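In the block that follows, a single chain appears as structure tokens, in the form predicted on its own.
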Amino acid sequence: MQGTQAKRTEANPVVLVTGASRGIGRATALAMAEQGYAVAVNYLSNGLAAQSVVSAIEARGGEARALQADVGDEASVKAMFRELDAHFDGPLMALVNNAGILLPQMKLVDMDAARVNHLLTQNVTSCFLCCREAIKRMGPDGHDMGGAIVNVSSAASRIGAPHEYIDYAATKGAVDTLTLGLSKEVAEHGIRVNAVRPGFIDTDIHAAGGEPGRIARLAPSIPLKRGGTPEEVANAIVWLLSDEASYVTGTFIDVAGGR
């Protein structure tokens, strides 16, 4: 599978993957490197984990760089993109908005505004900011070669996550709406915007929610009777970013075992 418009320049096309030091982000960064992309590995605080992704890519002959940024903070996002511009020779052709957080399980009646606003900033504002900066580089004001964006939403946006993560589900609903609207806004510039909606994936995000064994508990209710892997989500992301999906925009791929 060839990466999106990867043959248009001698330098490797660049993909930025946010939250790429672990889980789905890490799997996606490694998979995109295999497609011939230079990979910008964004991370918030775990520099060692991010560098391990970079090292794994370089060991396979690829190009990568770790970029620290709080993607919910506008100044931090701008600085990250400036560093990306300075370091990579190839054009930014792909963005994966993967960074996001989950807070301990709670019913809405017990939530306060600080919790909800924190989730909105980290899960929604982050996508707006990174999309904005990427579009500036992909569209007419940038290298004018188009590109592709994949937002990592969640099956929770469909299910609602009652009694556990209704606030998280709401932020992912916002990501879905952003995906639909932005796909229409930038289509004429050759930029495609799609989303994947993972569900019940075996990553450490469940520990952040207070239930590390959540996948095992829910497996019987999943039609495929198991949790998914980060690599299975990454495969869907890679396809959406590729030329094989060149007529696909404003679309969602559910990676949730049939639930």
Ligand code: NAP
The other form holds:
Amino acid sequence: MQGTQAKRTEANPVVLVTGASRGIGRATALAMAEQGYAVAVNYLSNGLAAQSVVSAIEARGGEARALQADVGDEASVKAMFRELDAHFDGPLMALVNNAGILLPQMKLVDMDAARVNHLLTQNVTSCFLCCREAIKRMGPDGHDMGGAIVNVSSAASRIGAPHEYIDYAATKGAVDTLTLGLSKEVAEHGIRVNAVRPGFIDTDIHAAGGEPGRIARLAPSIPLKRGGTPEEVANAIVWLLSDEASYVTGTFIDVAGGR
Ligand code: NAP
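Can you switch from the form predicted on its own and show the form predicted together with this ligand instead?
Next comes the full complex, and the chain you just saw is listed first.
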């Protein structure tokens, strides 16, 4: 867990995982509960899936609550953090900016401004808003015990995703830069900011991109010759949020099978 345990109350430290109803977010929420965190399980529209994550955590003796919010919408994010403050007794010590979307594959020449701006709002503005609200709570204006943030970027930020979704890749490039800048801005307050860059993970997101079988198509080109699991990404996130990574900030873990 994050440092400064001596200052803690009896209440469990809290982690907010955005987009935790499915995929990588779900696996991360379950893994953080195993570490003793109370988990705020954010989702956009799939309340049943979010509630199943809460039930799974509670069945193992953990603490969790589903929080509906559109993380791309400022009022919605503020309301989610207010609900988090009201519901959980423990301090917010960790944030995972996991929620993100893909749009159907197309070349840049066919993209319009509405599509690009929508992706920027959903994948980048969302991270800025959630980081801001978390830092207010972790820093000197909040409990002042510090904390840790992990942004879920993508291997696409390094590869560029030509012929598929350069717009998505560029939003993840922005997430990488946010991670670097913010890590230096808040380090003096004991807040660490890192990112994971998954690639080719078996979740619903590829169907949203218009190609549910994308991982099977690309597996031969991945050095490890297979796609990854949400749990394999969650393992890296849990480590970055833990005391084991107490001297790690402003850096990236690629979880992409060697691509
Ligand atoms: P996924 O299976 O499609 O799940 C997306 C999650 O995000 C769902 O919980 C969804 O909630 C939530 N969500 C979407 N828009 C939201 C919004 N505006 N506000 C709040 N929640 C929202 O996705 P995934 O594959 O696990 O991806 C998670 C993250 O990993 C994303 O940032 C993605 O870009 C990144 N990533 C994934 C891969 C991969 O291969 N899968 C690779 C690289 C990076 P609902 O259930 O309510 O819709």
